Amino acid sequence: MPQRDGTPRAGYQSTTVAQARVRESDVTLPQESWIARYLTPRRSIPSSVYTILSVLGFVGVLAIWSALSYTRLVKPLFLPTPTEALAALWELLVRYGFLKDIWASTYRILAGFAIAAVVGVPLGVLMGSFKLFEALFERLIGVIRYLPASAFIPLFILWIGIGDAQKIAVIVFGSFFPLVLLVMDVAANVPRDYLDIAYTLGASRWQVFWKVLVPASLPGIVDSLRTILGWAWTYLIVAELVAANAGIGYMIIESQRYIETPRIIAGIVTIGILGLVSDTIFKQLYKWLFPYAERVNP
């Protein structure tokens, strides 16, 4: 009951609050199923589970490879065993200076990727920000990106010779045009509300571009660069197809001529490892630069 001055009595107040409050111990929450826990769209999962599943993916591929090769279901000529491929890789490293080939290929990939990024990122941001640049370049780049890089190798040889510049040009050609379109989409998809708020606060057009649109695009740009670097590695064999005397692709092509299947597998695995390393570096860079960006188990 309330007192005469209208305030509730202490005992009445505590009793009312206690009755209104439901103790968590008195409520039986339904047990969440593993389907709801792990198959809910965009819901994170425990880091330990994420790591285990990532490892299991590699283990599964290795198990299938082992089952097919050790049991001779597939002839060794077509699929050597993992131990044979590992032995071939060790022999390449110890006896044939494979580290020089790895460095030659890595240099070409990084050089081609850097050139594509330095030119492609600014152009993509301009195309995604200003319709003038989009109208001028989008259709042209959209057509060129469907042209196979391998078809331009004879022209690159005529124009710039058969040295490293020709191989880097193939990687630039294969990486530049998709990168521009990816970055354009990132810049074009910056929420319009960000720009309108900046205009409302008195920002000029160039202030909106440099201080709102570009910073808001940076996480997506880094993601696009990560994707394109992966594509650049896929152009390595094409780039080293003609007139190469060093590189992983050169080693793979030479091994194919002499039917050295374990060396071919060793070269392919090496490219995969280098690609995984570069992808991991970009993941960590993303987390370091943009800790505020939403990611689910990056």
Second form
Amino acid sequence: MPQRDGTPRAGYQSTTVAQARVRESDVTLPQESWIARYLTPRRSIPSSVYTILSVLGFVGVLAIWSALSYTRLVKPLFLPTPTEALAALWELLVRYGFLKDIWASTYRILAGFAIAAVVGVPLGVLMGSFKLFEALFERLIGVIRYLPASAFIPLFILWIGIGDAQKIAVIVFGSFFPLVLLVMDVAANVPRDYLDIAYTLGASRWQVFWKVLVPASLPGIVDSLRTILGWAWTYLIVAELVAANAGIGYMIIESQRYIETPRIIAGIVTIGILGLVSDTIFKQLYKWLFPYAERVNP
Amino acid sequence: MSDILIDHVEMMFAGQRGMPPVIALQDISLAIADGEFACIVGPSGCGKSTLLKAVAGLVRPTSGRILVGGRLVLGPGADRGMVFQSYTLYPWLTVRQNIEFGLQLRRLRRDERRRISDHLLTLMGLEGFANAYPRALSGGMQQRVAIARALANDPEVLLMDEPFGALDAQTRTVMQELLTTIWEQYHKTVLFVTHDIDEAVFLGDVVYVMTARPGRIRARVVIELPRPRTFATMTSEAFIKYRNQILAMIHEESLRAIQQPVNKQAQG
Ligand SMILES: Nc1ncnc2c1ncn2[C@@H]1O[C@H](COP(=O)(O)OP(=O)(O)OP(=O)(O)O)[C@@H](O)[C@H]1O
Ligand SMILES: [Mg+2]
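Structure of the form predicted in complex with the partner chain, given the form predicted on its own:
Now the complete complex, all chains and molecules, led by this one.
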């Protein structure tokens, strides 16, 4: 079976006699089965098929949603129709200043994420590079990571009040610890040979750190940041649980109180869209910063 | 002067998970003259890489000492360049930047760096690839860049750990010829580890055969094949005689290496 990934195998090129014979008699190879084409592990599929399938995923969810809601199979109180949700979103935007909420939430996410990144990335690199730092922090962070951020809300309120700082603190708490561990792994997995080669080229410890460990870790760091920014969005509701007067999470909590299900759905969809946008920005950033890298890690 | 003197070197690694300690090298003594091309062959796991890393200063021997150019090796340095089997080019640097890496560390002037990397790019037949990233290069080309990167520093000693081990047979032959040509020009002291006996005989002035673990020097075979060596050398009668001689020794050692644990089991 030639052309498994669209390119002929090197071994194939040398079998000129066989090829010639095939060409002469104009034999067509038997068609590959559907299963062989689409269900061989790791085998790539045509990009058009890929795009169609990924759209189909969304369409599928929308279809099930529509089927359940338009038919009134599920009570509108529990599940509004897509049109109702869209209408709610429109109303929120034009009548209730929802953009202000979006901005308030985005600001909190970005501020919390930035703080976590500014402290977490250097710490993670140090922990991945020096056993000393790893020994000092790894276990500690491993434990804290499992503590629920929501459990700390009373403490945050006690320490820093109920303003924006408290909301940002929740985001920082939720994203800092996993970020450190991800970045640590990235730095720790830089091949040992990279370091050894630098030493034999005359590098000092300092130079090995800055000229090998750091640049070798950068793509992985950006990838970790992308993952963590995604997680930060999932903390939004928790962050805006207490004493908020704006924000997507706040809007959702308020809507729950008045059983405004369409608005809840509208809020969730908005978070999804914002998450998708930030993810896409990071993917583009990765491509732009690291033209030498193979691809964005899945 | 940049001769290598390995003086009663022993290397022991702590055993992992309750296993007894591993004696990787035992009482290794050898002397490689300035400008000599020395090859080391031996069964897998006999400590060849460990010995090379010890000369590079990347690991410290448990006992014994290593002198390069009369100076005691205490750590790694730019006077001993190294090439590994695995592809170790820095993926974030272009071919030229990889070659200039050591020069950059020494803060050499830009035009000076250029002059050296241009020369090496030509020497290695990589002119068209100065601005390519390593991942766009074939394995053979990557190893040529790795050799160029080591040569750029103009080290006194070149340490090579199976640099062609991952290449296909044809590419390997081409690389061997390239390396002899370069060495015949520059006459650096080379310590070259390989699994491939043909490669050792073709390249070396002298071939050291190591025993199975714990690694010791079993034999020193001086290869008196005329230089310059070319592809024709490989078919000469003398070449085949050397090869068969070393092959027999290696075969014996490899058998011993395989039988070792079996014997132990039988005893225990
Ligand atoms: N850092 C280490 N810790 C523990 N044991 C080690 C370490 N490095 C090497 N060894 C052991 O020392 C022995 C020699 O290893 P080395 O890599 O030098 O062998 P080698 O001759 O290069 O093998 P190969 O031909 O497969 O490359 C092996 O048994 C290996 O398991
Ligand atoms: Mg080895």
